[in-house]
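Next up: just one chain, as structure tokens, the form predicted alone.
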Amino acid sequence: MTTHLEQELEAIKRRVFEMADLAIESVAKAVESLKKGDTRAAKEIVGNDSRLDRLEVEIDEECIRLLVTRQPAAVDLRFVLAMLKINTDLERIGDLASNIACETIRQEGRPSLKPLVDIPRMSEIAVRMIRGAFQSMTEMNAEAARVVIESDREMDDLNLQVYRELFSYMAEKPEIISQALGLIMAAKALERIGDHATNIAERIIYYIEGIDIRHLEE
């Protein structure tokens, strides 16, 4: 028989997964809008960020209420604490996706300096990392969460590659500095999204194993 505590924990889990789906959608669509110069789609992404903000507040309130009224222990306590922090990471992912969409709007539909390859690749990796982290939670598989963390190195390498390439463009053609800086910003935002996905995976390992692995491998 399911207890009230189990029902409430499951409700929080569903809301966090809903938030994750929204964050993933925002990241993918933001980069697609940048790639296509689709300012209309970009404006929708910026407008939808308020949904993530509302969910963050609601999940925080529910987690705190549960901590106070139910006083969960052991793995249940770790779950609630992990959800509180994951909730914040997802909200920040949404903010970073909005920043990318804002760059699309700023470019006003101008053709990109070059066909975008590395930035869409970074978006694919970011989405894969977020999905992989939540899949690891569903399966209670800490090793799968560790695989997500390892993917962050690829994000860092691609971000550096984008920076170097666009820096060379700016040196040759000063007139494109503004547009190049915008793309560098977009790549940096994706690199930060990778960091937040890594944070999420670390929180999930804490939930599953009760071990805080942050900074252990630095």
Contents of the next structure:
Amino acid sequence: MTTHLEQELEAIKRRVFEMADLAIESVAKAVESLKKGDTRAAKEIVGNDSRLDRLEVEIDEECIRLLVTRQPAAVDLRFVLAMLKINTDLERIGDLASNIACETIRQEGRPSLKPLVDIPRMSEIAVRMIRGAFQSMTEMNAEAARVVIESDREMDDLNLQVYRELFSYMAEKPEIISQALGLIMAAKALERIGDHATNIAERIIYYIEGIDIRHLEE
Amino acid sequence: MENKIQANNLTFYYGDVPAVRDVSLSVKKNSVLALIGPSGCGKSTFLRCINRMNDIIPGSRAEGDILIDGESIYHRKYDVTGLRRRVGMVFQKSNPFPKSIFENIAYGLKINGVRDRYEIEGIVDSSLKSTGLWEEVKDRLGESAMGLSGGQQQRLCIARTIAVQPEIILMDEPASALDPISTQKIEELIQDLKANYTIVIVTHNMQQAARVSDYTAFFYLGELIEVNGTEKIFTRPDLQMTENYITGKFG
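Mind pulling up the form predicted together with the partner chain next to the form predicted alone we just looked at?
Next comes the full complex, this chain leading.
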């Protein structure tokens, strides 16, 4: 028989996973809309963002209620603390996906400067990172969460590569500056999404092992 | 920080049944150790071993040893009366004497040979002040202690305990029968008293253990399962068994 505490923890977990699914969908679709110049899909993603915002508030409320009424300890306490923070990361990921979708809308269906390769690649890695982090939580596997963190370097490298490439493009053809800046912004947003996925993985390691690995490399 | 109390492989029997098995742990001077665990786990028995309160139970005996300041309290020549002066105790149910507030505190001093009236008055004052009772009772020291509220009675018992200047205070669920405000006062008192005493407290309230103690020991079926810093125990205990207990996944 599960206790009320376990049921409430499970309910929070379900909400957070629901939010993660929405965030993943937003990232993938935002980049897809950018690639295809699909403004209709882009508008849908911007609309999705309010659902993520609502979930963020609801999850915060549920976590606070549980802290006050159940006073969880040890692994349960770490779970609630981790969810409170992961919640914020997911909301930020939603905002960043929304920024990418806004870029699609701003381009108004104009053909892309060139076929997008690195940006969709970044989107794939971002999605893989977020999925991987939540998978590691389901399996209570901190090692898998550490693998997620390692992918962040790839995101940083790709972002730099996109930036360099578009920078030299802009030097050659000043008339494309506006469009190129939009793409630089999109790559930067994806790089930030990678950072948030890293944060999520770090918080999952805290939940599983009780150790805070943030900023250890520094 | 030096160890004030050191239990070495302590086993305590009621008749043939060991209530505490092979417990070794140390308590640092001027720290608070909380003992937690389900009913019947041996935590109160262990607590009462520290001032040999269990000696009076027929058929009971201890193996192993407890050292206070490095000295064995189970040595057959050890002065048990002196031990109980050094190691005061506060119980779950407050037990003031049916005497005046003043006499409750003065009593222990008198039987310890303090005769000087001014000295006694001075210690009564300071004991009441350090337990936060002074402001509440200063105008009625001559009235019966039985007229005080439950929380005040318990603080009076603590004042009575510290009047004879012990080094260690044992507390067996000192706030379990009190309302939240009185409980909070007792908990704050524990924090204040730590500066001058070493405190061991048994509590069933895990949040209380988390609030008042520096170290927490988890007992189960007479055995010490884990002793660790309180923050560590409540956020990241070393053992799964401890985690199960403090997260309520037990039994």
